[in-house]
Structure formats: structure tokens, C-alpha cells
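What follows is a single chain, given as C-alpha cells, in the form predicted alone.
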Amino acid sequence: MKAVEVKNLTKSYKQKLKTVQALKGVSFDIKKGEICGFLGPNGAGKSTTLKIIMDFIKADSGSVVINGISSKDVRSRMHIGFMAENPSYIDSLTGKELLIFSATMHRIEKDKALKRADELLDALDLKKSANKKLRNYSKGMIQRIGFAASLIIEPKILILDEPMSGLDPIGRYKFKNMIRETQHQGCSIFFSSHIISDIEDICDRVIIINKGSIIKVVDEHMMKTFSLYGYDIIVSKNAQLDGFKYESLKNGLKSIRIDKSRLEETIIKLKGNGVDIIAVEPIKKDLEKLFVEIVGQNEN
């Protein structure tokens, strides 16, 4: 069973005198136990999709099934931790009170909620601010307390909308580690972002959306093969490389860069010439370059 199944979602909005189609038949699924990234530029339809999954807004057509239950049934969201892009809380609450409130809404016993709140506040460097009013929190602190509120219920599915917006580098590092830890506990995680490095660091699979349509699903295998475009073959410093273009490295070794289609023939030729091969290192495009290519192909 899939954690989440999204089928043929469409959604239009009225803007002044015209109708804007935000989603155009969006379909995808989230596998159990995976970290799945939802990548696209601002205005691509990411937040609209997440709001429909959470039943905050209604789709014009299509369906969402969560753990085998329609998203229109409130039971489907009993074990979902959700964090909005720009979370808005009752700002007279303290950080710890927000966590206890979130736990209480999910019928978690008070003693367990208090223990879990203290653990999360400590893990996200909010312990000293636990009793501070939310109105005095910075944007980064609001992001972290919102994340803690989504985790306190020990979710089976975690849905996050631009979760690392406003975090400093240390905050991003800790955030990513906690996402990985949550996955190891058996949680399925789906998060949207327009920051490609965040997606690339931790995702098993990436769903790319642009202008309301899914344009590519990049899994781990595809990421490895699709992004590979060549190899660096490292050879000994005394190697005779007649007919090969090479670069001398700082340690005295030599590097031959080739297209991925020429790997086998190049290795055979080098070995035939008695060249000692030290290493073969793949050269890959990063996700940012892939994203630009995929979006460009889609728009063309």
C-alpha cells in the first residue's frame, strides 16, 4: 500500500477577471518509508497540492487516498504531521505550550507529551526559549517550533511545505538530520521546496512540478544514471599517454576526462598500453543542472 496516492488533481482560481489553472491533472504517489521531495519554482502548484492533500482546500476534480482512506475522511489525517509554509500560531502561547496543545489535539497523554516536548525542544535548540511567547520568536525559531509541533504526535506521514525557509546553515543541518531520523523510525516524508540543495541532500525520490503539471519523477536509480555524463580516469604519474588529453594533478597523478560512452574502449586501450589505472571517478551533473534542463525541455 502507498502512503499517499494522488490522482488527476485539478484546481482553478479566479484572479480578477480571469481564471488561473493552478493544477492540471496532477498524479503521483508517496511510498511508505521514503523521503520524497516536491520540487518546483515559486507558483508551480506545490502549496496548492499539499493543501488539497490535507483537505484544507477542495480540488475541482481528482482524488487523494492516504493509507487507503480518502482524504475527505478526517481519519485519514490522524497520523499526519503537517507544517505549513508560513505557519501562523496563537502568538500568546509559549513554544512549549504550542507543543502540548498539538499533542493534546491528537489525544496524546499529558506525561508523554511533556516528555516528548522537552526532547524536541532540546534537539532543535529551543530549550532556552521554551517559555518565551511565540510573538517573540524569530522566523527561524517559528520554523523549528512548527517542525517540533508536527513531530510531537510521532507521525506515520510527515508533510512539510518549504520547511527550511528562514533557517541558518546550522539549523538546516539539524533539520535534515531530524528528517532522516524520522524516516528511520518508519515515517514517510513528503516535503516541498524550491531550494534544490535541500532536496538533493536527503531525498530518495524527487517529483518535479512546473506550471501545475508533474513534468518528471526522478528516482534514486535515475538520479545516478541520468546525471552521469562522464568519467575521470586517474592514472600513475609515469604513465605514457600518447594520443590522450590529460590533466596533471597536484599529487603528480594524471587525469583523463572522457564521455560516459567511451569508458570501456578507453580502459581497454590504456591497459593495452600498459598504463596503471589508479581510479575511475564518475562525473555527475547536480540536481540544479538537471532541474534547469528538465524544466527547459518541458517549456520547449
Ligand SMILES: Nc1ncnc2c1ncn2[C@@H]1O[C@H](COP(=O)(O)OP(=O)(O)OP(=O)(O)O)[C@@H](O)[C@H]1O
Given for the second form:
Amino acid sequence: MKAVEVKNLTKSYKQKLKTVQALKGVSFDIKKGEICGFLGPNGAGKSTTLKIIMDFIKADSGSVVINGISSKDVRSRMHIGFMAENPSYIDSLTGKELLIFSATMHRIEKDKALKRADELLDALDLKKSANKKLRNYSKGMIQRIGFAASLIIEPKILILDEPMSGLDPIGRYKFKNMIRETQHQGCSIFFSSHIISDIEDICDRVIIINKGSIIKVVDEHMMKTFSLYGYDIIVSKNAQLDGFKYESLKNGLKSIRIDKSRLEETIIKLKGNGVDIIAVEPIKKDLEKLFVEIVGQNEN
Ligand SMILES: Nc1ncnc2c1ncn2[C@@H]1O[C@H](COP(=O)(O)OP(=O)(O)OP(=O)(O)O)[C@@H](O)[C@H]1O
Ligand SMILES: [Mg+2]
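Now that we've seen the form predicted alone, could you pull up the form predicted in complex with the ligand?
Then the entire complex follows, led off by the chain already shown.
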């Protein structure tokens, strides 16, 4: 059974003078226990899809099944921790009160909720602000307390809309670690983001959406190929390079591109021939290049 099955969603919005087709038949699955990224340019339809999964808005057609239960049944969302793109919490609550409120809504016992709230406030560096009202929180603090509120309910599925926007580098680092920890506890995670490097860092799979249609699913296998696949070895311009394919660089240096398995053997060979090695640069095939390429093709 999949964590979430999305089938053929369509959704249009009426704007002043026109109707916008925000989703044009969107289908995908979220597998149990995976971290899956949802990537797409502004206006692609990410938030619309997530709001339909949460039943905050209705699709024109299509269906969503969560853990085998139709999303029309409120019980399907009992174990989903959700974080909205621009959350608007009751700002007279303190951070800690928001966490207890979320836990209570999910019928978590008071003692357990209090203990978990303290742990989460600590883990997300909000301990000192626990009793401050949310109206005095910064954007990054709101993101962090929202994340804590989605975690306190002991979710089986986490659905997060741009969870890292507004976080500073340390906040992003901690967030990513907590996402990984949550996955290890058996949770399935689906989150949208614009920050390709963050998606690349932690996602097992990535679903790419553009103009209301899924244009690519980057699977586990493809994600692995985004890691290191070779090196450029930069050598001095006087190097004699019999037996090597090289490229001359602007500054007169030369570059040899090799597969990652040939690093040691190549360095030994070059050294043996008295070649000065100036630098060894790892080469990565990255998600950003793929994203720009396929969104570009889709625009045409
Ligand atoms: N409430 C609304 N009323 C009218 N149009 C809307 C509404 N919400 C979204 N849209 C339109 O639907 C399309 C998809 O919007 P959506 O918010 O789902 O995109 P997104 O991928 O989340 O974008 P972003 O990355 O900017 O958050 C856009 O063209 C947007 O203008
Ligand atoms: Mg959005």
C-alpha cells in the first residue's frame, strides 16, 4: 500500500477576467517510508496539490487515497502532520501553547504532549521563546514552530509546503537532520521546495511539476547518479600527456576528465610521468541542471 495515491487531479480557479487551470490531471504516489520532494517553478501547482491532499480545497476531478483511505474520509488525515506555505496561527498563543493545541487536537495525552513539546522546542532552538506569543515570532521562528506542530502529533506522513523558506543555514541544517530522523522512525515525508540543493540532499525521489502537470519523476536510481561520477584533473600546460584525452583550458592549463573509479590509477600514472597535478575537481551531475533542462523543454 502507498502512503498517498494521487490520481488525475484537475483544478481550475476563477480569477477576475479568466479561469486558470492550476492542475491538468496530476497523478503520482508517495511511497511508504520515503522522503519525496515536490519541485516546480512559481505557480506550477504545488500548493494547490498539497491543499487538495489535505482537503482544504476541493479538486474539480480526480481522487486522493491516504494509507488506503479516501481523502474524503476525515480519518485518512488523522496521522498527517501538515505545514502550510504561509501559516496563519492564532497569534495570541505562545509557541508552547500552539504545540499543546496541535497535540490535543490529535488526542495525544497531556503529559506526553508536554514532554514532547519541550523536546521539540529544544531541538528547534525555540526553548527561550516557548512562552512568547506567536505575534512576536520572526518568519524563521514561525517556520520552526510550524514544523514542531506538525511533528508533535506523531505523524505517519508529513506534508510540508516550502518548509525551509525563511530558515537560515543553521536552521536548514537542523531541519534536514530532523527530517531524516523522522524518516528513520518510519514516517513518509513529502515536501515542496524551490531550493534544489536541499531537495537533492535529503530526498529519495523527486516529483517535478510545471504548469499543472507532472513532467518528470526522478526515481531513486536517478537520484544516486546525481552524486559524484568523475573528476577533472588539472595539470600544468607543459605536461606531456601521451595516452590521455585532455582539454586545454583558458589559462594554459590542461584538464583530464576521468571516471570516478580511475582516480588513483590516473594519479599514479601522471606522477610516474613527472606531471605536476595542480588540482583534482570532483564532477557531479546535478538535479539543478536536469530541472532547468526539462522545465525549459516543457516551456517550448
Ligand atoms: N486562490 C486562488 N485563486 C485564484 N488563483 C489561484 C489561487 N491559488 C492559486 N492560484 C493560481 O493557480 C496556479 C497554481 O498556484 P499554486 O499556488 O498551486 O502554485 P505553487 O506551485 O505553489 O507556486 P509557488 O511556488 O509560488 O508557491 C497559479 O497560476 C496561481 O495563480
Ligand atoms: Mg506554493
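Remember, it's a predicted structure, so these values are computed and weren't measured experimentally. Numbering follows the first chain given and starts at 1. Each form is matched to the other, and the largest set of C-alpha atoms that superpose within 1.5 Å is called the rigid core.
J.: Superposing on the rigid core, is the Cα displacement of Ala279 between these two forms 2 Å or more?
T.: Ala279 C-alpha, core-superposed: shift of 2 Å or more.
J.: For Ala239, is the CA shift between these two forms at least 2 Å following rigid-core superposition?
T.: Yes, because once the rigid core is superposed, the C-alpha of Ala239 moves 2 Å or more between these two forms.
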